[in-house]
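Given next, in structure tokens, is a single chain: the form predicted alone.
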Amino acid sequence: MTGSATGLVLRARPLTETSLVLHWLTPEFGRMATVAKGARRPQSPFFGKVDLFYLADLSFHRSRRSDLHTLREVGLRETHPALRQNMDRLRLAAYATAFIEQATETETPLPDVYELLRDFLACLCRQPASPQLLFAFELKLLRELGLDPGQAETGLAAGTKKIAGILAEKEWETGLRLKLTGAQTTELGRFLQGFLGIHLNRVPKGRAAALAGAMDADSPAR
């Protein structure tokens, strides 16, 4: 049986000397994996069309024996090149991937999570890495997962609580215009780390490095 979808490449790893395993996030099928046979050969129709955070239309042959399907065709839409030109952006994108992989099941429709990640990557390509962007992604994704911290019960200072509400509810650019003090960044960062650790059993991989890089990139001295 064949299927088709539009998806973002979350991970890519070698399977053989010539083939890749690609992990996708799609709205219709959620997280799914395909093998791209021969994708590492320069003559392959997949060559140059499948890499981390690429957005593409894909068709695949569904396996009856496993959750690893066979990629048939790829139509590349967007490569998000800015992510590969800046390590701080790349760390944020990688952390977002780790968060989604930890918090969602495979092959379950995730249209809202897909749109959230797509918007996040587009914003990350337009804007420099910042703590506000990381916090906004966390708060928006938690809300999509039904794990909204609930602003009335966070124990955050009034100003920090207001910032968290804006980051969770408003457009990306609106949140990025906020100016957080060092104390507010620390307070909100620690609160979300604790919340994630409790509700996801552990903090998603890469958060500390992503936040440190975002804070450094956001520093006026840089």
Given for the second form:
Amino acid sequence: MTGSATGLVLRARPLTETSLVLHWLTPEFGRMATVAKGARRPQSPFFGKVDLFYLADLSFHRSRRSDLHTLREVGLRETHPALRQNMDRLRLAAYATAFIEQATETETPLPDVYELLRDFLACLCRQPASPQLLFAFELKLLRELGLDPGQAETGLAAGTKKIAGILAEKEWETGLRLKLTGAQTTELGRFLQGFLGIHLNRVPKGRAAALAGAMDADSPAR
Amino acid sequence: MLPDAITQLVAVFAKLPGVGPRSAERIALHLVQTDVPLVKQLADTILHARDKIQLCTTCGALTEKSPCRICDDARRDASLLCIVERAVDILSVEKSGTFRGKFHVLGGKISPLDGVEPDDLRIAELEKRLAHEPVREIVIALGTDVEGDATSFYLAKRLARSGLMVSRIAYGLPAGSGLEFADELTLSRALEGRREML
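What would the structure be for the form predicted together with its partner chain, rather than the form predicted alone?
Below, the chain from earlier opens the complete complex, with every other chain and molecule after it.
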């Protein structure tokens, strides 16, 4: 049986000397894994078309025995080139992936989470890395997961709570226009760290490095 | 049904890169039917190589003595330093026969997804070399996947200093291939990096 979807590559790992295992996030099938046979050979039709955070149309043979399907074809849509040129952006994208992997099941439709990550990566390629972008992603994803901190007794200062509401609800660019003070960044960052720790049992990997990089990239000294 | 000893041998060979279960079985069956002195010689050679080979303390290459032959070679251009990801990448660059400088093995690439950060790589050692060696140009020769590219840009930024040129190997089409086989990214980079011919 074959399937087709549009998806984002979340991970690309060598399987053999010539093949890759690709982890995708698709709307219809959620997180799924495919083997791209021969993808590491220069003559392969997959060569140069599958890498981290690439957006592509894919078709695959469904495996009856395992969760590892076989990739048949890939049509590249977007490579997100800005992620290649800036480690702070790549760290944010990697953290977003870690968060999604921790908070979602595999092979379960995730259309809203897919759209969220797709829009986040597009925004990340247009805008420099910033704490606002990281917080906006966290707040929007928490809402998708039904864990909206806005409904909870946050204990945040009124200004910070308002910022959190805008970052969660408004378009990406609207949230990024907000100027957070150092104290507000620290307050919201600590609050979300605690919230994630409580509701996801542990903070997704890479948050500290992603936030530090985003704060550094956002600092006026740069 | 294979005897246990052969099954164990197959399992060990199957862990080697490029060796699948069928090849592993073929090698194991061949070895157990080969003359004992030859098998012993093979085992001794493997142990000897594993025992002798170490990483060069200067560049990180595989070597029998440290510093390695390349680091010790006064005929090589000490002002030119090529940065590669793995020790075996030195062999690929050397095979090209066009590079006469020295090398530095990074030991990996920065991978936020796998938790590999700059401190996990041999970047501090590289900076020490820059302080003590007469390096005037660094050639970054890392892979061109997303993490390889991001690592290259990170290094270019971190290593930037006056009197030091940081370059990276060019992107382009493989020799002998046609445009129809090139992926979009390679082709767009090849076009961006085009050169005047005459």
